[in-house]
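The form predicted alone is given below as one chain in structure tokens.
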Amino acid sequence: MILNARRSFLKSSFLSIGILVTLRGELFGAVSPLETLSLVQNDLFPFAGELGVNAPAYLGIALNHSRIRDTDKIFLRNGVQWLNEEALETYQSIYSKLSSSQRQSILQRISQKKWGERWINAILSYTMEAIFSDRVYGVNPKDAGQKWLGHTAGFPRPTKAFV
């Protein structure tokens, strides 16, 4: 019991520990996991934001939840380590600290690697889930991605959160 508890401790709180990226010994920056997602969900798809959608938390809520696999949560936990590296090694600055055009430059490298490709889709299917969410799991309260697409939403809604 004790080690599921700690398990589910380190799982949770790897969110919340910040990354210290360095190089040659000089620290680059601390940034965690999390900020760095919502940056590439804004360089894949800045709509999001506009439409009034907070697909960051959507995904911060999915990458806690019980009911998506580990796999897919350390995946896209280690795609950021992998982005960062990648960043690192083209501009010798992380992500987060590399201007809007490297970052897309940074993006287009690893969407031609397997992993990048796999990674980049991940991201925009919770990207693409958050935009069309019920209003329910609270990232979208003013069911912005089916007023934008002209959809109404079908009966019954959901009363609670399932993931």
The other form holds:
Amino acid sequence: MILNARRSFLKSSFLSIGILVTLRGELFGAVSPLETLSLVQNDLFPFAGELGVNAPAYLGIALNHSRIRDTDKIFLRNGVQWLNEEALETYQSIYSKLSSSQRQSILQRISQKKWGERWINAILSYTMEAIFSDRVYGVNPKDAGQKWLGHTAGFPRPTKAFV
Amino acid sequence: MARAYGRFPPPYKGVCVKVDVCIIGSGAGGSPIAYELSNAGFSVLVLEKGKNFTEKDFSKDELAVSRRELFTPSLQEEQHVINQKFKDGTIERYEGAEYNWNFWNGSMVGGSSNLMSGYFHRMKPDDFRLLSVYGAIEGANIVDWPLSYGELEPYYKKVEKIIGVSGVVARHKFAEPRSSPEFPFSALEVNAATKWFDKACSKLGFHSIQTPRAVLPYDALGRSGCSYSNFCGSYGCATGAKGSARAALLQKCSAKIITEAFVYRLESDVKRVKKAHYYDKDMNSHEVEAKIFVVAAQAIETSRLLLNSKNEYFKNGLANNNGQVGKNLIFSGGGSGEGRLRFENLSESEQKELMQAGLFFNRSLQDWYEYNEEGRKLKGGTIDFLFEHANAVSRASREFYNEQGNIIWGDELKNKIFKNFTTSRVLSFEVFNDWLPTDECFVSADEKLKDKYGVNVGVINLWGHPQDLKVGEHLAKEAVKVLEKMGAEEISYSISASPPPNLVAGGCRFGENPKTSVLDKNCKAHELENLYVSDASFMPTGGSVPYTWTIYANAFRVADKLLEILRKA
Ligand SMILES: Cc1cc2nc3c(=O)[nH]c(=O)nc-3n(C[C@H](O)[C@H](O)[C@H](O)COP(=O)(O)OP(=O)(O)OC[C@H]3O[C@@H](n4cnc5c(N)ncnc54)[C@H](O)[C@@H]3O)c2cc1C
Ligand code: SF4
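Could I see the form predicted together with the partner chain next, after the form predicted alone?
Next comes the full complex, and the chain you just saw is listed first.
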């Protein structure tokens, strides 16, 4: 039963509980993982929003998905912490308080690190999943991703989401 | 009309069902037996650990099927351990759940045959006598089959008719003999780009083959024809055109199927299997008594079940007093490659043709099924050409890196995705050559790690013989020539000893010598009177083609043997 209890804890608290960010051992403040991830998604692929795709909402679906491993979910959350630590080291400010160009430079810096590259890759992958998701997932109501590329999805289309 | 699946009888805890034949696993290996024996009036019960999905359940939801693996068990609940042996002799242990290394292929009624692409090739006569024709290779346990191509040929033909194989019979120097001149079903429609392929091949002096497919081009056999749904491999077929074991066989017979029935042990005395024990989804245990037991849980799981069924007569696992169960596991050797066909090199009408969605590519080469190197005759293989899968997320994800190998985002990524999706198409190839059987590639059961049922998980001990890579390289280089001739760009390939989990065989090889094989010529365990194995586990060598046509054919052959036995009894 320990595992089950842990799972439900993870589900309810994963994105809502703040992450404490420290700079050289000193507590700097708390950041919201959901807000940071949404901002990073937009910094990495703003075109999703322009298409009318709600990529942050999809990330919420993915992070509650029974088929995504806890380790992958925890990695995404840890990445928020490491990203902010990088922002503090470089600009003495948390990521969300930085200017757009400063945020890009932080993304560039972390992309050179192994964890950073993996983290950006994961966020981009979920963003692509949102962009090409079927309407049943509720985040791409107008098939905008498919229309953007003239992509023919397979048929028949699904009638209910697998979450 | 497809018949509904019967539940047989309600599997209350402790109730013991008695049938003529009990089959474990409802995929390509088990279903021909279920079909033939139930249609002949015998009582057949199939125990299948997965759920039942039918045509109406199959949609092309990339997120569910390809990203979240809807049709295979969660690795947190059921996994394999992989012991990979490296060149320097070291062995690294990977637990599947931790490393996300997945060897499941399709847990559902009909098994992974629901999800196959259905590229169908017969094995060639020389594949049945690899040792005699090509000689021994150091470090490889090559043997001749106890069966000839001629004996299996009528069953290949039967598969064409019952499963439904479409295509045009190729006449080339390695074409296998056939007892019928043509396929019963005409070829599927193909993309016009195949013309460029054919032209390139003819300039190179290669023989372009129209790949046979286990797909119906039109309504037949009580199933609908292909709708060219654009997502074939990895996805269930909503029309029934794909020759899955479920659509072609199980839906057309009265065999009873109990779903979500995980068989965890076979019980035996010294001569006969007495009972199959299985857990239902609520972990209630049930048992089935039968005159004959047929295991077809797919290679790896079949060996695992036998190894986990130890008892006082078979201390090393059922039918394993000679220590051969799990040995000589094989996969399809080879690898894959690709090239990009770009608009820049095509006329306007060619560009339109290239982008036609849904139509197949369906081209293969077998010019090097056998070739000479340094005066020695070598066994080569098959190359299948196909368009890159239409899955959008995976296609977009491959654009995440620039030429320098750095991850990109923003406009740079957006433009790259747009350009590659809208003005080019990737043509891929897959190389199939023998994965030579060795002592180092085998299945065992882990001593400690258990799955959600509390059963020891299977261990896949991996090792690829260097010869496999050599042959794969040779074939890939020939495939590259065709892509170059077609004007493809960004050509690349990868031949490796990393195994394709969906093309797996061996572990219970058949043979005449009971000391060196698990099964006899009829796929009956040497050591037991009523235990048969009818999936690809029986194959001592795999041929240089994907296995499923041979699995189906052999299972029909075994069904005939079982019919003889049951009729006599
Ligand atoms: C994406 C994909 C593409 C493919 N493309 C091709 C192709 O183009 N050409 C080709 O020739 N082949 C192809 N294949 C391979 C083909 O599907 C397999 O060769 C074939 O289905 C194997 O048959 P099988 O009976 O051994 O296993 P399966 O068809 O997988 O059936 C085994 C069944 O046993 C069940 N089972 C396992 N353990 C137990 C247990 N303990 N108790 C009860 N039930 C159990 C499983 O749930 C499963 O349903 C492809 C496979 C995949 C996944
Ligand atoms: S309809 Fe045709 S293309 Fe679609 S899954 Fe079935 S066989 Fe494949």
